[in-house]
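Take a look at this single chain in structure tokens; it is the form predicted alone.
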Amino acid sequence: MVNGKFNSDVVIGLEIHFQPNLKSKLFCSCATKAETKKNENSKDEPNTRTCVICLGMPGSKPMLNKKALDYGLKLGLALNCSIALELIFSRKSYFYPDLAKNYQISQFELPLGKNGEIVLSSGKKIGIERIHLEEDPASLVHPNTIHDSAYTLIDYNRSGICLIELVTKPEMRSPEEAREFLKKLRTILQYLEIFDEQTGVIKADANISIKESGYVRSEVKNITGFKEIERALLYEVERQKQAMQNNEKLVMDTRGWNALTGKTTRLRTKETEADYGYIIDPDLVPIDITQEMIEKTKRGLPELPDEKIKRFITKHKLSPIDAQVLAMERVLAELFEKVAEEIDPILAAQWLRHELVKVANYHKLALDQLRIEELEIVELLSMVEKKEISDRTAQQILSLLTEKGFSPRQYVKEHKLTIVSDTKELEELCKKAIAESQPAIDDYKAGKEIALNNVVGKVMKYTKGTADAAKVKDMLKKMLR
């Protein structure tokens, strides 16, 4: 953006909502989750976690959840926002069936944080316009789909739950940048421990416009999941371009995303903030945010991903890409740091970012769902480092370790998996493999280098994967000269 005007082909801004992992709602003590009882299937009965405050009954007096403010402060400071020294809440007035009191308590005039930033891997800074706290409305329950249900039910259990909203400046230039921005935000939330990925959801409203229309923007509401956000943005950019090619006039509108059809559809023409008629909430007195509170929160911030990447590069001599991959997953980064105290950091980084992630993907588990102990990983990689076992054997043991705990060294001993280091024995096995692989040998001698892998595979099979594949390959090449 130059002098307040856009100068790119695509302009994207995001409004992101997530539910911080609080036990009670934003302005009352009602629980955010159903109580789990032992030996009983917990079921969240509708409209059971409510009170006069979150239902907005006349005369009820909301009171701010202190922890919600702490979490908002943490995020604001982690994103280098300037923090408001006074916390003010407003009533955002609009009529909707999921809003019992016809207004939502939010922040408008003075957000908790503003003018922050998130830096992408390219070094590009995406500005954060504001961060504020607000309450969630109730949820509408449709017996069938929203289009063919004969009636709609309302569950107020969600009403009043705290949301943290983050609004970016319109500085993203592609759906790919938007996806990376969201991933970076998710990582920062992991480090701050203010969001539960297992139960929480990050939703985004995306504002999209293109140069051809003079940047007339559409807002796509409530997109959930990083992949879906990227899909919706890709579709919407293409839809707007197609509309301009067909000489259609675009107008500001609000659209919904249908993940099944992969299309956006118009919900309504766009409201402006002025349409909501914000007024300061008279039941919530302004709260001072002292410099002492800000400094204390700053001191309590953990080392964040960007700082960790720099340290991994300088302290452990990792490549920038290895450092970035490890730091972008908090569980992986913490495991790496523990393992790197005992094992060569380069070796540890390679095994954790490649092999461990591969195992997690194979078992369809998130990294924090893997049953894993750093002492077992250290013992395993120690044998790899000393070339006591082959990479193949280590890969197999690593996969087993994610399912149950055991001593890798004891396992290797019991199953006789120590690497075959006897050169004479390997030579005999290579001769045997050559004798049994004449077609592959002919191909190799004819110039097909890859054909030698077939022979290497035979030797690995004879040794049950305990030979050093690279050593076997070298040995075969010498024999076949």
Second form
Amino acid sequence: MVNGKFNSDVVIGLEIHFQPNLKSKLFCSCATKAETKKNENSKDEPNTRTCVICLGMPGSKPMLNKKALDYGLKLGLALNCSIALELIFSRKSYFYPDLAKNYQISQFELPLGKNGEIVLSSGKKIGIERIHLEEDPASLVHPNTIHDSAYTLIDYNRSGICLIELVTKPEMRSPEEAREFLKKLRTILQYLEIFDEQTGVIKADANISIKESGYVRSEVKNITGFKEIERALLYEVERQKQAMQNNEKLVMDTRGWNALTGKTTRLRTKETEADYGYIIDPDLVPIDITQEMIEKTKRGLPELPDEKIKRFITKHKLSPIDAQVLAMERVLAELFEKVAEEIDPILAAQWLRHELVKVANYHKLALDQLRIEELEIVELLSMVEKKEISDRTAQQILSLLTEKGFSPRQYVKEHKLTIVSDTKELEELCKKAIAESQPAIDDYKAGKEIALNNVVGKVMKYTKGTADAAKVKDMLKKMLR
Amino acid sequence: MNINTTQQQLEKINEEYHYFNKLCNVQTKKTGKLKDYVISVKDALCVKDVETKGGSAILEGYKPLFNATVIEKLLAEGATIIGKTSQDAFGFGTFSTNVGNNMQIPLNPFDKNHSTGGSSGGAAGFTQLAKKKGIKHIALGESTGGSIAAPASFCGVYGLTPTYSLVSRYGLLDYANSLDKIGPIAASVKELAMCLSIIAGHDEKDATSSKTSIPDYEKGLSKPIKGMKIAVIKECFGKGIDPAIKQNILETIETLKKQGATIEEISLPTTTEYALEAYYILAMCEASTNLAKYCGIRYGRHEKLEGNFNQYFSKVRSHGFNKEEKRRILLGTFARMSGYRDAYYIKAAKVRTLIIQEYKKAFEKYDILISPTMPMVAPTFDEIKRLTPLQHYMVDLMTVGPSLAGLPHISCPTGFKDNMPIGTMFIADHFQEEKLLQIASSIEELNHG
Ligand SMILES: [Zn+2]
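For comparison with the form predicted alone, would you give the structure of this protein in the form predicted together with its partner chain?
And the full complex, kicking off with our chain again.
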């Protein structure tokens, strides 16, 4: 990889694991989540969601959860992977106390999908080397910290839960590209509805190297969450650059990411690759993946972000940036499409991508956690479109709408929020304001232009913000001439 | 049969012959085809709440939480499960001399100085003895590379190894999952057929179990074998075979001819040359992954918690595994490691495909293939001690071919040499158990009728 094969100074490859939102484990019918009864907090007692299969009891045999294959196929096809003709599982042997069978059922020889890609907005393609299904091990529990506990407990509730692993080619040339890649991946997962962002875990191992060191790789293990992956990449690139500037020699190593300190630390210098002694799992017969299954899954795929962006631009005449922002959030994109049937698409796009996102940020909620009724939004925006209410009024109503349901039109009527466009009425109100603002008027007349805002504010107050502020200002200026 | 008498009888027999690792008395209903039968079960099969250790000290004290599917099926027919029969630990052996640490070696019912054969030695030995004592009994055995046929031959009983996937493996302690088959051992062909009818069939708990429809195996027994095309495997009569056995097989062939079967000779060069090596590589690779979980954390043997976990596991394993278990784990692990994987594991899998093709071609032309079950009669324990590990493995030459190809085969008692029984083996195409039972039945009539 040395000698100028890369024309940029950073090389990043990612290995991403996420837990698809399946109800049962990969090879048994145990639940993936603790059952929550009404009026009870979700309690996940250790080792309660287990059976002879996920505990690897002698004589038990794994049975594939077919839905996991559906999910894998969906993702593979959405990423334009070539799909294997057979689903084959292998035993990946390694010893660790959290591994019930001392081998993990994974895929090796023939991954479910390979040679896919995600296209960045620049048009650059990031290759997906492979995607495959595998089972999760159990979790180790320490009564105190890992160092000062006298014993280790094992909770097998996670044991056997399905994971989907996705390995990229080392084709990202900056943490920013990696961020865009991850954002795109996240959006695709949203569209496919195979990952629950609220409860699902996404983890990554990242390979990072820079040109200055001759591309000596560090592997950062176990970074959890989309945001953390980006943080870790930024830190690690910076660390490597710093090291080179200080004339340190970089060596291949494996590092851990500490989200609290925001730093990576060396776990070990790279030894030889672990040898997992893979064999085909003889308890699971190969399952044919037929052209029919592939076609059926393809037909069932939703319209994906890239196609949506194109359609928003051609059909709704949105700017590329508006189209992109909307399409990258499934909730926004779907809402936009419904609203755009009734409202001017460009107006709708502006309101959704700016105002709705602002409301979500204000409430510190994800978009799909907001209470959104498209009919209410349409009613609200149609008043904006016809200039029946001011932008400010509409913003306030939008914020309220995401908390509880009501008719915006009714609300405007009840609270008399219609724009005051009657000039006579406005003139009366301006006169009233002038009469009540003698000191400000004096200042204004003395040349302090800014003092007039105070008077405008009063008029806005009388009209509960429904008047057009610019128009009021003009009116006041004329009257004070 | 009075169960109490049987229990006392069993304890007495066991003191003398070591056929059981554990005695029990499990019956859930008193009606059904097996209501008058006692059933012994190879220790590799899970019986709920009954210590099940696959003949290995590493699983001492392990009581499964569930019944193997075959056990459920037998219980549903009114069977009484009387115990877990002794075996080579995890099935690793041909003579039942590789029993787990602290366990006893089963003795041949014809002469206690001789081996019962293995690895289902206790099962076959007890089947012969039960017959002599008039106990209505069928044994469930398990075969990976010949572990039903070999002891059946050495103990003079019938042993049927069904097509791979015909009988559910759910609840079977794994040796080599792609080779393991559960099958009956009995004193008569009729009992084999009855038992197979009960245990065969698809099981939704075993992904590898076949969905083929199950015929009534008992019904086909009386069909004449006239017109059956039979081939004798030429290579099985080469060097190393006991001349008395060769003679006996030739006589068996004559009787089959008299009944109207046509007999020809066939050569299976690939199978003869490579089956043994391919079998051992695949079996050990799979076995080494299966046995890794026995480390004293979850199942069976525990020891005092001392040292770090590597030290603890090493201690549990060094006490729990016998020499042969350790040998197979190490060889199997070696053969699947990168660097050796292509030369061993992958190549063995390819050879297996070639062998299946060779058999399939033979079955285009013939209904049945014949060979001796074993090249010798049951050896004495002294003779076994003198065998090198390689010679040990060589004994399986006849049985590993059909095992590797997943073909059904049956060992039938066809005579004696110096008072020790001789077995003849018949092999049929996949799912052609009916033909095997039919031919076995016609021989049985001649021997006894
Ligand atoms: Zn489970």
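On a predicted model such as this, the values are computed, not experimentally measured, just so you know. Under this definition, the rigid core comprises the largest set of C-alpha atoms superposing within 1.5 Å between the forms. Positions refer to the first chain, counted from 1.
Undergrad: So with the core overlaid, does the Cα of residue 399 end up 2 Å or more away between the two forms?
TA: Superposed on the core, residue 399 moves its C-alpha less than 2 Å between the two forms.
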